[in-house]
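Just the one chain here, the form predicted alone, laid out as structure tokens.
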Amino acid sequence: MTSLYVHVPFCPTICPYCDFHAVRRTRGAVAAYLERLEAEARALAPARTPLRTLYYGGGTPSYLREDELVRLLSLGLPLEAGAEVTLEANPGTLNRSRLALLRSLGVNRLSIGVQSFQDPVLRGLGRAHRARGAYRAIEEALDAGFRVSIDLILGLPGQDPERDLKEAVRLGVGHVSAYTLIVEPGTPFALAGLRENPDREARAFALAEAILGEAGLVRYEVANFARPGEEARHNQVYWRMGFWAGLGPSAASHEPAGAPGLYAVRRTRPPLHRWLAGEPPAEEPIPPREHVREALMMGLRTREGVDVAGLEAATGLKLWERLRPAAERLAEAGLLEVGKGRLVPTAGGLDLVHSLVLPLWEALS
């Protein structure tokens, strides 16, 4: 495994749409978290090969104080030359001094949670920053030499998505993750009765593909656009169903099984208080057929598609003949390209991923 995800659960505010494992800092909580994280990293170190990608997600990792950031980013994890080291950040937690510190500690890519450049929309989302702060953070991060990705949420009530997309282009970021709002059960938005609007979201995504595409940001995954060479290398490990390790509360890993009849094992660590108490991760065995289902689901979200021949070699399963009839029907419908052991979604197929995946799953059942 040459990729590692580190979960940092602390946030200055908890957004009303968020269902990630995020908590406010309390007295002693960050110190206890860092001590436990360092112990996890030490336990991992003997088997650690140099990392190609290292991703600090949250929560808001950039929310930590400077001495805490030094500890977080100094876990003694070996890196390959040219490794991608990403840290998630919110605009209000960045300034020139902090950016210089992050650079000195090896971070070379920032994923900045902008969500919108329109103040009324940001207020509606419960965000702590405003558009002016987002502009400043992005400009300073680019000046400091970071590869910069920004998150935008599209299809929101009262939003002008064209304006947000054109601002992203104007600022010159290399990567945009453009999502629609998912109202998860139990969140404040769900309890308030907020609902998604699929028609409005579809119009916003059509704008995203047109505006970002014209500016040279290619839609290489359902919700991700990048200039050539600016793709998120860490996230590509997930979409290709590679192997990765996880550290920190709620972090998941996808590891080789090392047991007959299994392809992989997913280990998911518990939430913060149970993780601090030493509770071990929950384990989910993944047999070869389940790995194939997950690989289809993830790979068909991307422009590169799924290497069926590679899946056959990795799992020992005979897949192509079972998948071919359904794949050819999808190709006739203009949703899929089929050839040389690979299934690749068309532009229309990326908009209808479930319509691609379900028939192929049924062909394997």
The other form holds:
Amino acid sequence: MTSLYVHVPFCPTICPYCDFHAVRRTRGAVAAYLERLEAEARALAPARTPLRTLYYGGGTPSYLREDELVRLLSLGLPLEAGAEVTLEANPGTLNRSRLALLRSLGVNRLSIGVQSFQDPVLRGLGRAHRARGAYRAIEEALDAGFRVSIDLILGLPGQDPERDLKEAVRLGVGHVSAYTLIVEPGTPFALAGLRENPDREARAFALAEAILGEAGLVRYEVANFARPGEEARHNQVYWRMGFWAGLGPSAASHEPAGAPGLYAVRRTRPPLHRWLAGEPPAEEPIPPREHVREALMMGLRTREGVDVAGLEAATGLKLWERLRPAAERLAEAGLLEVGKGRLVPTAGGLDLVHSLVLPLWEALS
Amino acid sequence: MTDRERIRNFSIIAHVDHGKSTLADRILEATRAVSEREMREQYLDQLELERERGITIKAAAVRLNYRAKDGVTYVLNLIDTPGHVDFHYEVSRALAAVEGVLLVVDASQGIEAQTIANFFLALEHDHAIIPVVNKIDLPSARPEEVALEIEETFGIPASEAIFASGKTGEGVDAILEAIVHRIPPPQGDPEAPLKALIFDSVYDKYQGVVPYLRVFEGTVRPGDAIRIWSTGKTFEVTRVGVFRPGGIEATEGLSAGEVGWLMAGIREIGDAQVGDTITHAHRPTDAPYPGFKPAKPVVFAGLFPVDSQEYNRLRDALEKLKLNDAALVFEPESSDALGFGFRVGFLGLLHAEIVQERLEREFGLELIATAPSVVYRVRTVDGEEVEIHNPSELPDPTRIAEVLEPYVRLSVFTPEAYVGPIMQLLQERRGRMINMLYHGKRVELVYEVPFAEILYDFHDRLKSISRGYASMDYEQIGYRPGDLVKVDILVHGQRVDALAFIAHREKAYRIARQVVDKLAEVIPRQLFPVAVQAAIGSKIIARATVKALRKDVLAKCYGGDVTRKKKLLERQKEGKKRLKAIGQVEVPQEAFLAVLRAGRED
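For the form predicted together with the partner chain instead of the form predicted alone, what are the coordinates?
The next block holds the full complex; its first chain is the one shown before.
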């Protein structure tokens, strides 16, 4: 495996829409976390091939103190030359000296949780930062030589999406992750009665394609736009349903199975306190057929689509003949291109991934 | 066998919600038929559904011993009657089995439509009628006024009314004494040829169909050969007995005047239909108990399994229900849209709902029901007359000489203030006024109206325009010609047989408009725009469009989200299983009830 995800669960505040695994830091928690993480990394290290992509996600990894960041980013895992090392960061946790520190520790890509450049919207989201902080963080990160991606939430009540998108372009970031707010059951937003608005979201996404596209940022995945060459290589491993390792609480890995009749195994680690107590990950065996379903679900999110011929070779299953009738119907509807051994969603298809996946799943069952 | 002089057979009749079942419970309690420990709310309503809906669906009987103030112990047979207008005939048969009734009237509501209908049924049988003003514990109770209302309406002196409360038990002793002294003991000669009326039946896995009987003449004993009058079939009686709270008790025989049951290995419900007569095979009575009508469904709907693999299970389930329900009829039906299922006949909408609910609950079936429709008759140009159970079967207009639709005689009981709006409603429903009677401050409106016009939403509308005060009752009165047309529904250019409906020509446009709008609302967006059209013959009379789907969820999805995302999609896939594909369009179950809904929104 040449990709690794490290989960850092700590956040300064818990956003009211978040249902990821995030906790506030309590005395001693980060130290205990780092200790266990280092042990996990040591157990992993001897067998490791050098990593091509390494991703620190959260939580808010940048929220750690400098000495903690040093430990987090010095796990002793070998990196390939030109490896992509990404860290998720909040605008408020970045300044020139910390950026320099991160750079010196090998981080070369930052994914900054901006969400919006409009203060009322940020307040509504319960974010700790304001627009000014976001501008400064992005400018300083670009100055420091990082590849910068920003997260934007589109289709929010009271938001002018056009302004947010144009600000992203003006700042010159090479990558934008744009997504709609999902009101997950049980989150404070859901409890406050906030509802998604599909029509507003669809309009906002149409704007994103137009404005970012104009600036040369291509929609290469449902929720991601990049200048060619600036794509998130780590995330592409997920969308191609490749293999990756995971470290840290609630991190999921996708590893070769090493057992007959199985394609892969997914190991999902427990949340922080159980992980600290040494509880092993939950294992989910992935048979070849299940892998194909997952590969369709993930691959159809991207403009490169799904390499069905490659899947046939990897799993030994006959897929193309079974998928083709359904694929051709989707092609007639203008959602899919059926190439030689490949299924590639059209621009319109990217908005309707569920409608692509379900009939193809159906064709396999 | 009991001394006839000490038997009292009675029923309780009431408008729905006037507290019949609670009062019955108090009577059971007072006669210590059921100990307080065993006492359960509404003892006689035994089906789970009956208790949930608070209405009696099947008749039930119970035998009580009551030691009266004169020191004599009497045998009281209480026959409970179904409480809904759909079961008019069943009520009349239960009343045929008794000599007297308690006419229960709510002390605040006063007389309602069913009170009147039930009163006249009892009167036809020349029964002793004991008026009971119930629920006198309520703050809004006005018992004296209601007693006077009863006197004015029915001519029963107000002094004869008993004030009671099923809740507190007040008046129950007086009711029991009145049953003993005002209701005559049954007549009949125990030595005469056997004549027994079936007033209900149940199905037992081991014993087969067990008819509930009222013996009018003669005596029936185990070992007797009996004959069912209408079918002529003979059976040998294995056991007879009476009803006890919580069960049955075998006896040596049942003779004239008694109420009980018998077992004779009867396998088919058709051999023990409500209203039929049982006599001896070798010494038959000369005439049956009059008034037998084989159960005849008046409303038909298609029932289809959501999963076509479940067809056989649905058939088995319907057969099982039919063992206990002679009114239920069904025949296989195939629909282009819904596949294989059954066209099922019911006594009314309530009956239809109950059957569907039992199929889903007791048999775990998932069903798609089409909108219920009345039975039309068509006279063809060749002079043939055919019954139409399914609107899509209506022949081509060129072959039709005349379409006939069923009419009912509807009686609406309302405070004076709402007469105007109710008459207007009935006008809209093509009703014709037959009579208008004043009962104190309340008015009874009698109309003849097409059954189809009151089938779906009439009762709800009546309740809403009268703020809940008006009540209704109806009975079928036969067929009359009407200017009726079939409206076809097309989804994405394809005619959907299961959505076709029959309507009066003048109303067809408005209903068609509502149906297509409702369909456009419930059909989920597809990848392409979908036209929903209504047509009479080849002429499109209404149209609506379901816009194409533009986006589904635009959430981010990374490595840790695979499992969660997969579950979300699995759920969507399950949801889709509940959709039926019509051509390329996926339609949810509720779409097939659009016709029904459309009526509800005028």
